[in-house]
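Only one chain is shown below, in structure tokens, and it's the form predicted on its own.
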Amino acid sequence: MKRTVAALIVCLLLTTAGTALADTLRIGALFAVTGPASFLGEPEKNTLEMLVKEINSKGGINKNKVELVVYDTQGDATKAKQLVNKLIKNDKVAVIVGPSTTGETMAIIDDVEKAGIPLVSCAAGIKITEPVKKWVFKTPANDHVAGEKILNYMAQQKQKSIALLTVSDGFGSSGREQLKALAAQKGFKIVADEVYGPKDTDMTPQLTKIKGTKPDAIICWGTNPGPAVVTKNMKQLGIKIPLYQSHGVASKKFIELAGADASEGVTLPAGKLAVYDKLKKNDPQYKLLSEYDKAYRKAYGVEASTFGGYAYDAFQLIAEAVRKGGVTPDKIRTGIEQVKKLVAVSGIFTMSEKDHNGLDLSAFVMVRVSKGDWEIAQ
């Protein structure tokens, strides 16, 4: 008798155990939160711990509690690499959203596939989802959508001749590699073809060479501080051709390092939270990116920007996932896969086993600076 009442109580307390660890989703996160990339992890972090702690007070994802666990990279490929580990290990997490940064998150897609874990990359580069990996999906555009972007607006500028100017990053690189085969495509010439390191604080070589060979337009791919110098020193030298910049920099901290006269008039593709305010109100993505914004500045006190909403559509797409599926990464992993026509920060996402990213031209518009602000470009 007693042997069956213990036995009784260890299967209880063994199906309590069970049910507890069913209702908790938990989640890591790796932010370049400090260091040069923070404009991109800063603004990702506080956005995803605003949204579960906005969805726990709420009673979870499908009553299932989320409990997240952050870690700051500072931007290095190396430290992802240790700290993925430890979230895989240590944490136990079902699914990890980021890095930051293109360089981080291939450093870290080895592990996350060996170890069978869902990563939400916060990083642009195509290189990330393509070709595709089982358990690896992005919430950015990819590069090669966001240089189709600048290059149909391009023609319809009537600008033939283009000079490069990218940073020697994985997201220089990419973009790089990406906008000399559109280029081509679409019967481009590329005049010149300049490349700039990622500490680097003054370009004016590179730009003396691009402006002898007067290209219609320069495009400068790459993540601040960079590109928010290159927009000073062509200012400094008097340089009038059009620029350009990638995504990457789609935030008013561009504004704010490259200052407002050296910036006005840049050009770039952006997410349509940049210029919400300014979009029709039956805009499909009006309502989430006002609502967005609107808890954000409460919360933090400044504007929302592109990069955070990357990590809010990380958590949207994990939220989808859970609410059709559970809690274990590999049900996350199928549902994600899954989602189709969901309306997010950055457009609206339909997955596949064959795109992994799930957004298409509509992800961008493009934008200008116009007195110390973004204006959609006509």
Contents of the next structure:
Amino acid sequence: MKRTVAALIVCLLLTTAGTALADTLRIGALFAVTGPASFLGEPEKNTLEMLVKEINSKGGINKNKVELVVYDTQGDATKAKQLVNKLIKNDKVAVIVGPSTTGETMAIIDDVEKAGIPLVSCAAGIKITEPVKKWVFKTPANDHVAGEKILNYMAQQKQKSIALLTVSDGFGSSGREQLKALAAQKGFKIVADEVYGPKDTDMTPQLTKIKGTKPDAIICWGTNPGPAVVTKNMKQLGIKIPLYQSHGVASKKFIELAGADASEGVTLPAGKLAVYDKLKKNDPQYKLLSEYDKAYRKAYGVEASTFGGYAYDAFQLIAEAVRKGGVTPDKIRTGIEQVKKLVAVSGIFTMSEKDHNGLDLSAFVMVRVSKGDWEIAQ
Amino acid sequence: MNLSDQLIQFLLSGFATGSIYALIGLGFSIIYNATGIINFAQGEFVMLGGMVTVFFLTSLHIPLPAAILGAVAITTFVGLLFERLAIRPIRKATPINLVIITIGGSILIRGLAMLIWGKDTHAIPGFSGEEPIMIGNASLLPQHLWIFGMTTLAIIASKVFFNYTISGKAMRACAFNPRAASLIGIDVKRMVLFSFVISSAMGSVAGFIIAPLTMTSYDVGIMLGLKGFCAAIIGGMSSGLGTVLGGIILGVLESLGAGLISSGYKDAVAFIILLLILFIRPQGIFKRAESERV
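For comparison with the form predicted on its own, please write out the form predicted in complex with its partner chain.
Then the entire complex follows, led off by the chain already shown.
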């Protein structure tokens, strides 16, 4: 079904391309719309389609019409590699947004570098932009920024020893490595280092073991449903140690799954979109976040997610570059690199030759669960 | 918390998880005992039990007992359709073909569930609240008691059914030798259908009863199915106590492995046991070796 839709879109684009003026901006996108990473790809695709429609109805960027070609990678790096070549050679796109996951992004970096097409990835892995590659950018903040945010908060609370409980997939193991490195740097002591499988349904053995090591705090790093199970299990075992979760569960879904009762007091770093209604009205991102959420709800009937925000920001970066420069791949690349203080969903971007992510600690805000809702933790 | 307290908690956690595996494993062994095939779509029946309950609860706002009954009815109907549409038309096929068909069926059911209900994870509130029950320094949830109760009920029911009712005995006869069974007047096709009905109903019971603990989503069937399969293999595919003990052994070893050795090897523990048993005692731990049926 998705594929036929994609094929139809391509056909439409091909027929319109002949009649269009020379100055159209053609954006290619690779998202994991189906498959295991579809929770990323689906909101990303929806967001990008919504934005393109909106900008075209306003006459395009600097009067340049925008055309969008979206392909579904199904979260598969091999597919991503085939499709990126299709985008570059057949569709002749000027810039590419996506892929949704770090693995897929790493797989296609060679192709975009060789072809000289700018890539704005929606995946969070630190390897994507470190070391900096000429044509590759990414919009999600690095995982270690979220980790650093937690550790800074813990230092404020005078918590010294940590127990780690991380999921055994890519997200969890990268978080685990970076937390260990950061903890060593900042003088924290790791007293337990446990893992669980992404599909595990009971973490009481790990938590029992952790309880025995008496840490000041537990940091759990994973995406739903694992962290919700951990939160529930902690209540079952009567463990009163403060629990920190990662930004991976910064949505209401987490509270819903774990239950308001068990999740009370859980603290985590969240992208500001998840809690924008709790931000001060004069927060620089407030207006944009509320507009995005409202538009997304109107178009798709569900709340906007941080993941869709990655695609939103990619589009903002590209639009900014086109406004200042032009629609050729080269001008877009230079334009993105020169972006300064661009207010977006994931944070405020300031790119440079040395930083192709452009976000700092301000991308996250620490929040705590209180009576089934988020509150800003100070 | 000293080591002995920890041990009690590990055992209790293992016992609780093990009962879940056992309940799922029973579904595997019932179909195996009636047809000689292993139904890898069993995990999907478990998923359906949970997901349909969630659907009734959240979308249609039906009270929990009615939602559960509805979920069991729908899942049983899916099991019945599955046998009619996928298994029966190719009854002449070898068991291995049928096993592969069940794998295909499981992918189909999972895909449909994803299309209908999306990819989100859902939770059901505990049937009797969420306040932990303390046993010494270790703890359990009220939901665990529901699971223990349901597993016990399932063993008793299947024991009575297979040993003391005509239908149950007929079903066992079909597994031993379908030809001989049909010669003495047993309707083999009906027995096969019947076994799918029972095991899908049992799968759905497992599905809704574990959903408050483990949560549910369209893809929970894979891992739960595999663990249930391990339990049934350890128990030698018996439709009674063997499989239940198999599940509990599996759960306890997993929990001890995670707690005492390393949590990174939790799933490895389960699958190493499975491989060892398949190598050393393919007939299961609790079964005496059967003589080859000629």
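Basically, rigid core = biggest C-alpha set you can superpose within 1.5 Å across the two forms. Remember, predicted model here, so these are calculated numbers, not experimental data. Positions refer to the first chain, counted from 1.
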Cα displacement of A124 between the two forms reaching 2 Å, rigid core superposed:
no
Core-aligned, does S246 move its Cα 2 Å or more between the two forms?
yes
